Structures are given as C-alpha cells and as structure tokens.
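In structure tokens, one chain follows: the form predicted alone.
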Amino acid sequence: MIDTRRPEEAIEQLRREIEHHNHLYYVEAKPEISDYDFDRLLEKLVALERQHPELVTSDSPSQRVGGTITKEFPSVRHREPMLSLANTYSLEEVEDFYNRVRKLLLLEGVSDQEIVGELKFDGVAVSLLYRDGLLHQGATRGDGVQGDDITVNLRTIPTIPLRLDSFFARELQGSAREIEVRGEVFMRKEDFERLNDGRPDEDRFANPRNATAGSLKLQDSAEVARRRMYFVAYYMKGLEDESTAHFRRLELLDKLGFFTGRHYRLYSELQGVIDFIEEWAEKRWKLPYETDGVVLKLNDVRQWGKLGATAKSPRWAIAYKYPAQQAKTVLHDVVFQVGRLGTITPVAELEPVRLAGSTVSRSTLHNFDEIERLGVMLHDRVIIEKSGEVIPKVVRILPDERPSDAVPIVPPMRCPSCGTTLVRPENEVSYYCPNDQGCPAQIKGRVLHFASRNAMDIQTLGDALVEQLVAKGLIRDPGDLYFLQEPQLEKLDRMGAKSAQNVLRALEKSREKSYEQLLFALGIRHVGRATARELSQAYQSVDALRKASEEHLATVPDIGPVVARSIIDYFSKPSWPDFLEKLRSAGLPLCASESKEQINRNFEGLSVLFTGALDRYDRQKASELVLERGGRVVGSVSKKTGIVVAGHDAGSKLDKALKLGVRIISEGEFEAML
C-alpha cells in the first residue's frame, strides 16, 4: 500500500509509535513487539528523516543512536549544589538519623515526620535540564558545584525522555518553563557482562558503576549508545508549587515517563524504615541491576532548606549501604591459568553457591604465597566474599571443619598450555612458563593485550576469535594480525563476509593510534600506560628505545633498575627483529609524532599521580593536560611524587601518599591549577 500521508505526518506518527514502544520496553518492562520490529520502525524513521532533513528535531528517537564526536565536555554550573549523601552500614545510625531529624523538626514546630525509602542505585549522578518540555542539557555531578555537559551522550539513553510535552500541560499545570530532574545513570548486569565479554583481564571493567562512568565520557556518542545504559530519576525541581512532597514528586516523575524503579515507599514510623531495609537485603539480588543500599529522605521538602547540610551532605537524607555478603562453600579443585607473560595463576573451583545475587563457582587464589597465607587445602570449607559485590575471592578457611581427605595444593611442574617445565624466579611469588614464543596461552594473551582498549583498541578481536586464530596457526604474534586476509577469516567459526570485513576495518583503524599506545601494546613486562608515556617522551622512536643502555633507561623518571632490565630483556629476544619488521610493514606508529605545543608551565617540574575516579576528565585526558603544562604523569607513589590528585574511591595509593606526606589535591584544585 502506498503511503499518501505528508512526510511530516508520517514522521510524527513513527516518532509517537517508537517512543510508545520504547517506554513499554525500558520503563514498563512490557514490550509488545519484537526487537526486530522495533529496529525496522527506527530504520524507517531514519530513512524518512534523511529524505527530509528539515524535519529532523532534537527530540526525535533517531537522535538516540548517536554518532556525534565530542572532543571536549564543557563545564556547567549547577543551579543548586549536587551534594553526596552521608553513608552508614549500621541500623543504629539509621535510628540516630531518624531521631535527629525528629528533634530538628520539633525545633521548627513540626510534629509529623514521614520518611521516603528508595533503593540506592549504584550508578553515576547526573542532572537533566528541560526547557519548554525539551531536554536542553545534561551534566555530571562533578564536584557538586559544577559538572561536565554530556548532553550528547545522555541523549542516547532510552530512559531519558527527550520531550515531556505530552504530559507537561496535564501534570505540571502552570509550572515554570524550566524543570530539573536528577538521578543516576547505571548499567544492567547483563549489559555489563556483555561489555566485558571477550576483553582481556587488564582491560575489563571492575563493576557496572566504573563501566558507566567511563562510558559517559566517551567521545563517540554512537559507542555510548551501543553500551546500553539506563537512567533512574529520583528528584525533580521546578514545579509551580515547590512545597510538593518528595513522594509526590516521585509519582510525577513516573507519570512523566521516567524510570524510577517504583520501589519507593512512604513511612511514618521508624520500624517501617527498618523493615524496608531488611526486606531489600535479599530481594535486591533478583533485580536486573546493581543496588548497594537504601536511601532515606525526609518527605517534607519544605523542611530541607531549614535542616540544611554539612559541608558535603544534607541533614535530611542518609544512605544505608549493605555490608559485603559472604557465603560458605567447598574448594573442590584448583586449575592453573597461563597469562600473557607466562604467569601461572591458581584458580579455585568451588561448590556452586549463591552469593550477592549470582552463582559463584570460581575464584582466583592469586599466587602460591596467598595460598600459604590462607592455609587453604583441597576440599577445605572456605568463606568467600564479593569484592565490590562483583569479584569473588576466598577470604578465609574454616579449619574446624577441615575434612579428613584434605590435601595440600601443589604447584604444577609443567605449563598446562604447552607442557614446558615451569620456573620460579628468585624473590618472586609466581611461577612462569618460559616458552614465550610457543605457548598458545601466552600468544593469545599477548594478542588480546595488544588489541585492548588502552592499547591498539581493536574492538572486533574478542577472546573466541583470537583463540581460533592461534589454534589454526594463522597468527604467532600481534604483527601477524595485519596480514590476515578476508578468505582466512571467513572460514572461522561464527564468521562470515561481514564479520571478516569488520575485523579488517578495525585493524586498519588501529594504524592511526599513537606511538605511546603502541609501546603499551607491546606488552613489555612492568611497562604500564604511565611508563609507556615516559618512554615515549624520553625516546622518540622504537629504534632509539631498543638501542638504549640499561643505565640510561634507569635514569628515565618513574623507571628504575627492574623496569630497565625488563625492557632490555624484551628487545634482546630472538623473535624481536621479525616482529619489528611486521609492525614496520604494517605501517604502525614506530616513532612519536610532533609534540603538542606547551600551553603554560603551571606543572613544570611536578610529577603528578592520579588515583580514584575523576568526574570531569578521563585519565587519558587529565594526563594530557598535565603534559601540555610541562608536568609529568607517574604511575606509583614515592617521596619524589609532587602531587596526588585524588578522585572518588581512591585506594592504597592515596593511603601511601598520606604516609609519605605527599601533597594531595582534589579534582577541583587540579582544575584550578590548569
């Protein structure tokens, strides 16, 4: 049938239909059509808009697919500070909070007290600004006062409405033309696992929150769209009646088309609050996303300003966080994995047990010193815990329950991948396979490292594909990747012409990476990203680096005798000349490009270390800003470190800096120094 409607009518109808199904799928979790049918509708809309570009609008569903490249995210100032909540792990402190709020309210002459209980989503806080019903701006929390404008990336998230007008007149009668919605961007468990699937160990995201934070700062919005993130709304400001209670605001957000989780509840007594916390201690594991606690807020918004806030947190709200869950199980066996550098890692095979919402059957034991420290034996009863509720680890054994058939865990004599006799270097905790050129597991590990995101970023090279390439003898080192032919790839399992072409395109694109990234991709032992950066500045080409003496290498900042020896050993391998020739023939960046012009000297003479998660910069961008101002970026803390920039969740490096008396600054102070 020929469509006789005018283009604007057909486009508007498609948009309404797509947004309707989008809401059913992502917010209501009640899809009425298949993914295929939804994609067909979207393709039809995109095709029509290409024919009539004058009809494209900012709120069209076609704008969610991304494609914009953003070099920088400008800073924006929040209308009101975005404060972080005070955390507690104690029900007694929850009771203290409840009673403290009651006393403060009584001082204001208020006797009624209602508390809203909400689930605490483990995500990244953002603020959305709508003008006349259209999404105008989206920003990260940043330091609470100002954040980064990431609107182009937030538009790709399906649970962020691009337009509110269909509800605006009915639900927000007479409201101001501008409203602000705050919430968290998060990633569902299955989408997080899909994102990590096939990534080498050193390039895997630790948890969904880290993956979300990194994804929101990507410069390619099309890649952001592919990562499938969600937004949960938990506050709205800009109503005509600002006395509207918080619980009512959550209901309005629901009606406006936002995802809220709909698990919020209203309580007038402390016992109801405690029951809510205890109810979700177990129920949360059945949810498709991570929740690490419960947020409690005073329902009467009129009192928020009167109760005020401390320097960092409001007095009218608190976050109760659940402690890490543990489980008891049996260690049945230990298998030994081989890393890209030949390192043998013992992995415990456990009696499957439910822990923190998933079934755990394996856990790393790190090395044999850790096995000795734990005193663990085969068939032992052990306690496991999820670090950050993601990575399982054995935390202790139950010696009183040790069975009579328990036997010590013995290091293997030969490599489980190639059968070569293992070695254990003096003063090291790990065993190694010395057959670096012939061990399939090591070859596979080196290729995956070479292709990883922070190295050559060849995203189409997953674990299964690399394993096939190695097993069939098509590659023996990363240099062989650039000489693969389309017919060779097409013959592999789960590959066809289109997949083969995608691999070759990704390889071609990797030729555009920097010399610094190539040095990291080589996989030299002890050479991480920061060390690769130092080497790229000290030696302007691979040829210059491989000719450097051990004594000269040791004088480079952040490189001591151990790293220097490792570099010398790497370039002295018999396989190196052949590998170098492959890289040269492939046109890879074997020397540095012209250095960037120095902007100022604000960091001259300073060595800077970044630890924890930054809000406004990814680690690569922050490092470039330091280098452009005459500074150095280092990867470890010492007495010579000039400044430590501490972000969220900073760990052991921050602790060491405090002990050594190294100057520590916040992200805001770092930005001021720029």
Contents of the next structure:
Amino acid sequence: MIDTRRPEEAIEQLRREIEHHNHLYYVEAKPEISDYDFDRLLEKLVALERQHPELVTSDSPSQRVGGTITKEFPSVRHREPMLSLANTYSLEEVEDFYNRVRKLLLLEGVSDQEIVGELKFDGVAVSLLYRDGLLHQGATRGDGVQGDDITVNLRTIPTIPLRLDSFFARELQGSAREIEVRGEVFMRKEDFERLNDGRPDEDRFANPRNATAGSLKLQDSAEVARRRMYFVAYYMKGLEDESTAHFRRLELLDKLGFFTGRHYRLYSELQGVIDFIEEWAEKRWKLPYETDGVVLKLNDVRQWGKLGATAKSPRWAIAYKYPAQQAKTVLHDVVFQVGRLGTITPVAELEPVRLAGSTVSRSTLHNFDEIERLGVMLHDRVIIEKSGEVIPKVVRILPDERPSDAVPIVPPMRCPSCGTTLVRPENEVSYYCPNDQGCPAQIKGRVLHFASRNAMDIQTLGDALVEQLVAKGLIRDPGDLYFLQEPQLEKLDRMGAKSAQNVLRALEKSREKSYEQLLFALGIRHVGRATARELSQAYQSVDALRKASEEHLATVPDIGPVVARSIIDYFSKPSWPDFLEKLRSAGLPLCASESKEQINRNFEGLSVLFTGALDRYDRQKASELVLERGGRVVGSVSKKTGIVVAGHDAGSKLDKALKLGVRIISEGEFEAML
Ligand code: IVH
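Instead of the form predicted alone shown above, give the structure for the form predicted together with 2-(butylsulfanyl)adenosine, please.
After this comes the whole thing, all chains and molecules, with the earlier chain placed first.
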C-alpha cells in the first residue's frame, strides 16, 4: 500500500506509536506488542528520519538509542540545591518526626497533617528540566549545588519522557514554561545481574546503585542505552497553578507518563505511616528493583518552605531505612581464589540459606586479617548480612554454638592453582602466589582482564574458553591470543568452526581499540581506567612510558608514589620484553594515534575569564591553552562570558559571575576541558 501521508505526519504518528508502546512496556509493564515488532517500528522511524533529516527532533524516540560520545560532562548549577534526606532506622524516630512536624504546623495554625509514604529507591538522584514541554537538561546531584550535565545519557532512559505533550496540551495550558522533575535513576536487579555476568571479578559492580552511577557517567551514550536503566520520579516543581499537595503532584507525574512505581499512599495518622513501613519490610523483596527503606513527606507543599531545612536535609521529610537483613547459616568450608595479581582471597562456602530474596551459598572473607577479626573456624555457625550490597558478608560468629568438630582456618602454604609456596609481604593483609608467569589462575585472570569490556572488549572470550586455553598451554599471556589458529580453537570443548571464527573475528576487531584501552588492558597493579587515561596523555607510547623514571611518573596528575612504583615494577619484569614483542607483532595500539596528538578545539567560541590563583598554571600559560583551543580570554565578567575559572581566593569577579548565572568551573574541571 502506498503511504499518501506527508512524511511529517507519518513520522509523527510513528513517534506517538513508539512512545505509547514504550510506556506500556516500561511504566505499565503490560506490553501489547512483541520486542521484535517494537524494534521494527523503531527501525521504520529511523529509516524515515534518515530520508528526511530536516525532520529529526530532540524528542524523537530515535534519539534514545544514543551514539554521542562525551569526553567531559559540563557542570551546571541547580535551580535550587538538591538536598538529601535525614535517615533513621527506628520507628521511635519516625514518631518523633511526626510529632515535630505536628508541633510546627500547630504554630502555623494548621491542625491536620497528612503524610505521604513512598518507597525509597536505591539509585542515583538526578534532576530533569523541561522547557516548553521538552526535556531540556538532566543533571546529577553532584555536591548538591552543582552537578554534571548528563542529558545525552539520560535521554536514552525509556522512562524519561522526552516530551510532556499530553500535559501541555490539556492539563495546564501555558502555565509554566519550565518545570523541574527530580527522581532517582536505578537498575533493576535482573538487568544488574545481566550486566555483571561475565565481567571479571575486579570489574564487577558491587550493587545496582554503583552500576547505575558508573553507567550514567559513561562517555558512550549507546552503551548507556544498552544498560537499561529506569528513572523514578518523586518530586516536581515549577507549575504556576500546580496542586499544593505532594500526593496530587505524584499523581500528576503519573499522568504525564513518568514512572513513579505507584506505591505512594496518603495517611492522616501516625498508625497508617507505621503500617506502611511494616507492610513494605517484606513486600519489598518481591519488587524487581532494590528499595532500602521508605520516605515520608508532609503532603502540604505550602508548609515545606515554612518548615525549612537543615544544611543537608529538609524538615518536612524523613527516610526510614530498614535494618540490614541477616540470616544464620553454617560455614562448611573455605576455598582460596587466586586473582590476576596473585592475591589469595578466602571465600566462605556456606550452607545455602535464603536471605533478602535470594539464596546465598558463598561469601567473601576478604583476607586473613578479616578471618582473625571474626575469629571464625570451619563448621562455625555464622551470621551473614546483606545491606544494600548484593554480595553478602559474614558479620559475626555464634561462639556459643561452636560445634565440637570446629577446625581453625589455616592459610594455605601453597597456591591452590599452581602449588607454588605463597608469600605474605610485610605490612600487607594478603598472601600472594609469586609464580606470576606460570600460575594458570593468574594467567587466566590477566587474560580475562585484558579481554574485559573496558579493556580490549573481546566478548567471545569467556571464562570457560580461557580456562581451556590456559590449561592446554595454548596461551601464557594475553599476547598469545593473537597467534591462535582456527584449528586449535576448533578442537576445544564446546567450540566448533563457527565459534572459532567468531573468536578470531573478535580478536581481529580488538586491534582497533585505543592506546588508552590497551594501557588499561595490560593490568598493571593500581592502574584503573582513569589512571590509564592520564598515562596515555602524559606518555604518547608504551615505549615512552616504560622508560619513564619513578620521579617523572609521580609528576603525572593523580599518580602517587605507590602507583609510580607499581608501574616501574611492571616494566622491569623479565617476561615483559617478550610480551611487548607479541603485542607489537600483533599490531596492537602501542602509541597514541596522530589525531590524538593534535590539539583539540574544546574552547571554540567560548570567552573565558580567570579569577583567583590557579595551582598548576600561571595566567599566561592558562590563557595560551585556551587560545590554542579556539577560545578567547576576557578580563571582566558579563552575561556573555562563557566560563569563569575560579582559583583560590577568587573575589568580586566570582560573586558577579554567580549573580549573573555564568558557568563557573574549578581548576580541575578546566584541566579536564583541556
Ligand atoms: S525526596 C528534598 N523521595 O534518597 C528531598 N528521595 O537518602 C529530595 N531517594 O537524596 C529527595 N527515593 O536521592 C526522595 N521517594 C524518594 C526517594 C528519594 C530515594 C533518594 C534521594 C535522596 C536520598 C536520601
């Protein structure tokens, strides 16, 4: 059938259809079409928009797939500070809160007091700004006054409406040009587990909140989109004739298409509030996401301002946190895991027990100091606890219930993987296997780290495959991966011609990764992603880096003596030249590419004002850096000033900039922009 509609109409209809199904899926959890059909609609839209690029708008669902790369997120000031909440673990304090608020209200001549009970979502607070119904800006809390502008990443979250049209069309026409919605970005337990699966130990996120915080700061918004995060709204401000009841605002947020969870309730008595807390103590484990408590808020928004706030939190709300969940179980055995750096970690094997919604059978004991501190022996009855974290920990033993067959836990003499005698360096809490070249567990750990997502991202290289490659002696270090032949791979368990080809293709592709990623992939002790980035900027090649002296290394930002020492140790290993040769012949990125050495244009068109003293640059140098990057340096502040860089003891210019709402950044942020 020929579509006779104008492209504008066809596009608009598709957009509405997609957002409608999006809402049904994520907010209502009642999808009406299959994922496949949904993807087809989106593909259709993308194709149409490609034909008519002039019709692409920022609120099109096609913009949710991401694809922008952001090097640094600019900082933005919040309209009003983003406060936190006072926490309590006791019902008595909830009662105190209730009575305190009642007294304050009575002073105002108000006698009825309604409280809204909400769930406390365990995620990352963000603020969204809508202008004329369109998502304009989204920022993290930061220090409460200033946060990071992460709009590109927030746009990918399906439960963040890009447009509030129904509301602007029908509900409150023309009443407010700008509204602010605050809430929490979180990850569902299921999505969190999927994300963590297959990540090497050192890259695993401890809990969904950490995973969310990390994901929101990713530079690649397409990757953010893949992480499937949610936004829950719990606060709205900015409507001229909006309701003065918080409960009504939450309902309005629902109508606008936001996800609120819809578990909020209104109470006019303390007992109701207590019942709400008790009701959710157990019910929360059945939710697909983590909640660590409930939040209680005074319903009458007009009283909020009167009650005011302390330095950190408002007086009209309080968070009640559930105590950590504990369970009693038996410690059957302790096994010793060998990490990629040779560290031995004792892991408790427990009698499986239900705890906070899942079955727990293992838990880390960290190191031998911890075992001593706990005084734990094999077969002891122990208490394990889960408090927000996904991985439970042993918190104490029950000495009175110690069985007669209890046995002390002795540190192993030899490495469980290779049998080498272990060492415990002075002043360290852990034992190490010194056989870094021959220990299969260490080799496997290093290869998995090398292949991990933030390193060379070789996704087909899973745990089982690496295990076999090491056991069969096919690889001794990550460099050997690039010399594997198809027939060798094909013969391995659970591999075939097809899988073998996939592995080789993924290895081939990893050659395109950046020098910075390679530096991280090397797995130098204490060199995480951020340090790898600093190093890649300070030293333009691996050769330059390995020749750097300890003193010179220590001049790189964020690199202290410990990290500098660890880098020197890494490159002085006898096996290093051989490994380097393999990386070189494999054609891996051993130096920064040409384009990277060129100066960026990060200050293009911006006027920059310096005020106060900088630690690391004199004015002349700082100005040159801005000029080289396309910016201008000005001497006085006006509304048109792009950025004010504030150093120590900045005075009147800073005040003026604050008044005019000019963007103000610190020396560190300036450096990041460079
Ligand atoms: S209201 C001014 N409501 O918990 C008060 N916060 O521990 C603004 N949170 O900072 C916050 N669920 O990041 C509010 N239903 C809820 C919440 C909630 C989670 C977070 C939020 C807050 C922190 C306090």
